[in-house]
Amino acid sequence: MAVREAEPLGSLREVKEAGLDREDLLGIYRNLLITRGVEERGHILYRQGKIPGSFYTGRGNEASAVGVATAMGPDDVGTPLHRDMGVHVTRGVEPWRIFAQYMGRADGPTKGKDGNVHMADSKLGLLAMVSHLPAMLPVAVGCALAFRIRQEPRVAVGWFGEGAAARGDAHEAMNLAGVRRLPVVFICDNNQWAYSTPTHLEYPIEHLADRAAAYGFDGVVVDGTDVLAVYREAKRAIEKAREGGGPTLVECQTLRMEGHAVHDDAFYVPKELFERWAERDPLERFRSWLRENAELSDDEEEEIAGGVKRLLNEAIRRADESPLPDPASLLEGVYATPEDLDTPHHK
């Protein structure tokens, strides 16, 4: 089970074979624009003093997040992290609720009760992250085990970064998933820096996906700036898991194009590295592909970009009107009640 390096997805014919039509492609482009636009406006809100705490983005990771989320089925679940805003956008979290979350308002997904990027909407199959990365991988594996026990044709997707791969819970999650051949897909956002530690000081192998063989399942490496290649590999892995073929580790290679968080100027990243990866900007790359392969016109591009701009401007206005949470509601929704635990194991 040697690691496989994925080829780029070239023609419109190949894309159709992968299950996407032209409307799907334009929808992906729109989600990429919304994802970046949300985080760019987040920077502005932070500088205006409207976002409490620090602020984290996934600039450079948009294609990886949107590509994987596009490949997920409606009943699948996922545990996206702070570099994966595109997952929330693609799964249907409304931008105004994301901005409300950023600002700690009552209409955010966590109703102002958690950190500004610790968000998820469980109704959309998303589970909120915690800061102790990769602590959500065992949670994703637990979901996959539940799907197996209940004999449900559902898949869990767990995200982590290459720095988080050094922690024990990443090993424990993958080991159990491999032993039980659970319906789970592991997505590694390899953005080359664990805060300020470069990959050559993080692990001694060529690819993190090389580790998959030791757990008894497949590993694949894909260019994380190529949204269509990411979609294809994620789709293959998810459907393989759904059909009983066990887990896959998909390593999406990107570069974190900003600091670890807003307080970090990333002085330790060589300027030449930023310049080289800027030429592979996921949004520009996909826009060019649409121009060359899907006849994206100036008018269509302008219409999509204008629509996204209006959407985000309205989203900020609406989020700004969202109230701060009532202190009296502090414990509501924090702890599960017996009625909440309505699963086959509690009936």
Given for the second form:
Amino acid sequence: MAVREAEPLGSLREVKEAGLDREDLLGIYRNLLITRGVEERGHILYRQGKIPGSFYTGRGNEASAVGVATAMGPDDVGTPLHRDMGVHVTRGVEPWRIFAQYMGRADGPTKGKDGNVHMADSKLGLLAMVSHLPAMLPVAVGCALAFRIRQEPRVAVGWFGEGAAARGDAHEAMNLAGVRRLPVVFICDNNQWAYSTPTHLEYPIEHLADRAAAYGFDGVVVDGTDVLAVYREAKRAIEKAREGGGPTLVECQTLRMEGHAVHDDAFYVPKELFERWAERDPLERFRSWLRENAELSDDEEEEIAGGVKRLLNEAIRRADESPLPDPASLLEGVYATPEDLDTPHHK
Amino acid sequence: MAVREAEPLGSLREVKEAGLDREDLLGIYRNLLITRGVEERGHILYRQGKIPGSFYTGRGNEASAVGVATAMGPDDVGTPLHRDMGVHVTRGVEPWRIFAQYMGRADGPTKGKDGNVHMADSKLGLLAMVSHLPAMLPVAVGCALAFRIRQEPRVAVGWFGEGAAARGDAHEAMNLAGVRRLPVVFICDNNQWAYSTPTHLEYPIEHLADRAAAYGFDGVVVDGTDVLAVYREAKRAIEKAREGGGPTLVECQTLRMEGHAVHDDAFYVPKELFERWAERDPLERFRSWLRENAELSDDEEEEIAGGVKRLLNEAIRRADESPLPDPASLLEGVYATPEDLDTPHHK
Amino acid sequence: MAEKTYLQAISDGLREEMRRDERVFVIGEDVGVYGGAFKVTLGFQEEFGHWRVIDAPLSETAIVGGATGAAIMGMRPVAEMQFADFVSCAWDHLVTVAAKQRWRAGTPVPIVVRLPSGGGFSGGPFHSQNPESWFAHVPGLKCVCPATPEDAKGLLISAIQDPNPVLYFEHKHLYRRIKAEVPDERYTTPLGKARTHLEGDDVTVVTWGAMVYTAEEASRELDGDGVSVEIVDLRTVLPWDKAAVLESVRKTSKVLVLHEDTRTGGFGAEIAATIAEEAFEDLDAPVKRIAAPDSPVPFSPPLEKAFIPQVDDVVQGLRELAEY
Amino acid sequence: MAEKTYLQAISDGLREEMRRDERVFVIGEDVGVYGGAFKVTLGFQEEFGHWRVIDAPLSETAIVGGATGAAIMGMRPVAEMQFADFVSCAWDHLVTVAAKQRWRAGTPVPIVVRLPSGGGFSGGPFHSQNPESWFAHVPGLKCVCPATPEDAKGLLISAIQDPNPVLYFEHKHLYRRIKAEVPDERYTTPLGKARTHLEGDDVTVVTWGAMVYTAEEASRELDGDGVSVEIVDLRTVLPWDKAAVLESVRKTSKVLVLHEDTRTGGFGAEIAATIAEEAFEDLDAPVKRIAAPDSPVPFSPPLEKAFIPQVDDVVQGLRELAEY
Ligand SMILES: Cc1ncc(C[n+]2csc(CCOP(=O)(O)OP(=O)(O)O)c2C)c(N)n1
Ligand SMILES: Cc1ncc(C[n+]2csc(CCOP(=O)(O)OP(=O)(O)O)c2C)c(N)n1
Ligand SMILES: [Mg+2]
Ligand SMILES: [Mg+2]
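For the form predicted in complex with another copy of the chain instead of the form predicted alone, what are the coordinates?
Let us now look at the entire complex, which starts with that chain.
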């Protein structure tokens, strides 16, 4: 079974059919800007020595993350990874909490216990990633299993990189999901590199989405820099899963536009590759699309960009006011108490 | 990419082309008889209380095991599993040592440390399986990696059950083998059940061999009760690997003709299924083939059967003379000494 | 009250909890039609259906990772490893995801993993292990090792209702060998609390699981010597009941720590080290450990006998302590 | 002799052994073009080619399982985990296959797994762990934890030539911080032998890895008190040098066991329990343990400082022992 390669989404009419009105489109644009802004600002804070440890960004992957998250329903859940800041942003995590997380402050979602994008607000339907890739895929499948057992019309979305696709967890998760036709959608952020390792040393086939055939479900390849195409494919897959149609593997093709993390200058990535993909910058692509297809005006653009700028300034200020965690909090929560179970998912 | 479904091997001429002369054919027949005989006798010994622990057989899988092992070259190596007694027999493990292993005696290949078919004679190019399925697949791939690094014309053969195909080890092994085009052949003993679990609860596709496409190599489905067809397909795959053509996944279709182990009466397997596959008994099939195509005479048949019977009687006698291990040997070999490395593989 | 085997107590406890709490479901290999390798869930699928008694593919990672996801979504999964040994294939999910998620991200993971453990029947290196010591070094997990039918039921129900990932080690050698009265009604036995299996004054044995019975037999052999043995059955290895152990040690001043798993780095070391540190002035003899020697678990009966601590070994250890 | 960082010593030792013994090869994620996450194998691929410096897929199971197969076929693989934490994804292969194969089947598995371990730089819960205690409970494995550049090289060469699976824990916080003279020629440092890092008479500290330096700093602070501290650097955690430890304990009669990993079930318990059992009559104070508290490793600096044992903690522990 050959995978389907998704067409780009062209006109405003097609987009309307896919369920997005102009308000939604501007919201997507705003989320793209916030996503990139959070990571750019984070990078600066890191260089200023305000962020301990290491620092990762998802530059190049914003459309993929925002597009998928936009397609999720309010009760759906997801397990985004280190290139998927856009998912947190789109689901409504307040940027100041993200900066607090970066800076190891008490008000970050993990209260300084974990760093980077190793966080999530479970009230917003997101589960905090672990470093071990792609361990969150079986967990996402388990969420879908709960939905299936309870016959809830909810879908779980699990992310993984094309590099992490090599690990057993990806296989066990997809096989179980396929056998039980669970309501889960697998999103592969294929950014062509796993740290310094190119795809031909990671997997020996053309499209990772072809692997869906090994598990009895559909695969689709989509241009991950085209937020609308990503949205449409994710939406299709999510609604199919919701209707009992089983899993889909959506491969979003992008390029990781920076090094693996701040310390990595990506010397091993051919310059031309960066140049070629820079022309397909997800934000710029969508901005032009909005101007051409949705009459985005200079004023509107400025207003959105200005709003995002203010939001981020304010977020950094507020995060910086958040205290460092009290050393005494180290041992808090190693074990859960029964009260901890009163979270939205545990009702 | 659809897998190839192998044709049965028809005439003596075809078989000759595949590299087997009449002597070889009679050898194969003998190995099939020994394989079944070892397990049948083992079963009796078990009921007599002479074998501790549990007891497993590969009834129904003899042709698959013997066929593949016959196709291996003398310097090739393999990691056979609990249904693959025929591999040990074909590679030349003496039956008395197998009985000694079953009975936990000092002369078994593991000296009483492990039981069942958890054994192997490394001098014969076999690696002892662990219970954890299919952990030996990455190990087989590692053997192939050594051959590739040293540019030796050797091939590794790794076995797994269709049930164990669900585990991450199968995936990681096949992916690495595919990426590096290593000289390894994967043999799936598809006996339709994993303990009590039917295939549709183990994997959601028609043929497991289809998974080869997920790793960029060929898959083939073969009738695992037809020893000659298995031989031909295994030979093809092994020689292809030897010539640098990379891995193949060979799925041998059989039925596990008994319970998972002695304690299991297989109540969950439909009776008709057993009846249907009993008609395709691998030994009987090959015996008739030999009579029809290779002029196997009554005398010859009797001679072979008689020889096997004597071999097994003698083997059991000898095994029974082997002492139980000395308790003091418990701690021997927890750590290897440099001298231990003077094995055939470590030259 | 009815007399039940250890196995039946586990089975009944689980069934009752599934009847009471529809969030509870079972997932594992062959747990459905077959009722599990040891028949703990026999008949469950008929009663609860295919979606609460799930025959999983041979996929320990998917089983435990899947249970984790389902738990976070509000279910109470009880995952079965066919043998405890195979939990090594789910190790990463237990130590990386389940154990740390509450602490890191505030998300509790209320799963139970049932682990048929232990040797004594020539199961060999891969069907006989007692892996509790590995996990007892992982903050965030709980490790339960019941010895009696009553505890087996009460601890299982507590484990299911506990908001944390709980590894429930059930000793295979006790399954059908140990029978005792088990209350019919639902009850919980608290995690983290030891039980005095036998009261005594001269020497304390700290142990758990099948070794409780080995200690008991050994103590009987010491009756003639006039040595009175106290047996503390830990019941929960993580968190372990330090207070109860120290109390017994303060009474007897002599301790034997006994476990079936191998010695070096086994959890007995933690207990012995803690006693030696916190009850230093109360000890009249060094804390003695008896455990399996440092090798894999052997198959052949004479080797297995040399591996698993025997009554005689314990008798000798107790005598040495008594005479110290 | 030249002064080298701990990192350079590892790199040089590995490179020299690869030049000397063509059976040695390296496999891991990003070890080739990139030279490994910490640049230990920088330039190796240029020198040794693509088939001796293998960039593996993100597949810890395939890396360790593959190394095992290659070792059985006569190679001497050196596998790199990108961070020690990720070895949890290869756990099954280490404990099930590699550790038991010689004992069960007579087939030695001479592999080395390099594990960049330890915290101190806000790596958080998944890039800071010290997983040696888990493995130190697995008969058949060896666990090496060098503290000095000289040992780092000598132990690595021994590990490569050892016929057993050896886990080589290299502490990331020492990589570029610790510099010392390292012999230029090839030499081996024996596995299983401790080293006296500092001689003293009053209190023994038993430790390894980065904590050797924490102990050293603490001992300096006690100079003024007239307390003389002996530091025993275990170097190998499995098998550990019991004789050397007991000898030091018999001299000083007081011991502090110190490690960076968490306390409960940590390998310090084994050491403390053994001392308390075998040197009971020689002890003038209870064996004290200092280790990280029982939580995952935190990210934020004040939390990480509260987690990793600090010089002050050790000073206080030593004072308590001295005054006991
Ligand atoms: C099991 C595991 N091994 C190694 C790592 C270290 N590591 C972090 S990211 C990364 C590359 C991941 O590549 P990919 O899955 O393609 O995701 P990307 O970073 O490119 O988005 C590696 C090797 C890890 N996180 N988990
Ligand atoms: C990792 C692991 N989990 C569970 C088991 C227990 N077990 C032994 S054989 C078996 C079924 C295996 O099925 P399959 O791979 O089809 O091989 P078959 O026995 O049918 O030949 C199971 C579940 C095991 N050996 N390894
Ligand atoms: Mg990538
Ligand atoms: Mg099968």
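Positions refer to the first chain, counted from 1. From a predicted model like this one, the values you see are computed outputs, not experimental measurements. What we label the rigid core is the largest C-alpha set whose atoms superpose within 1.5 Å from one form to the other.
The rigid-core alignment places the CA of Asp21 less than 2 Å apart between the two forms.
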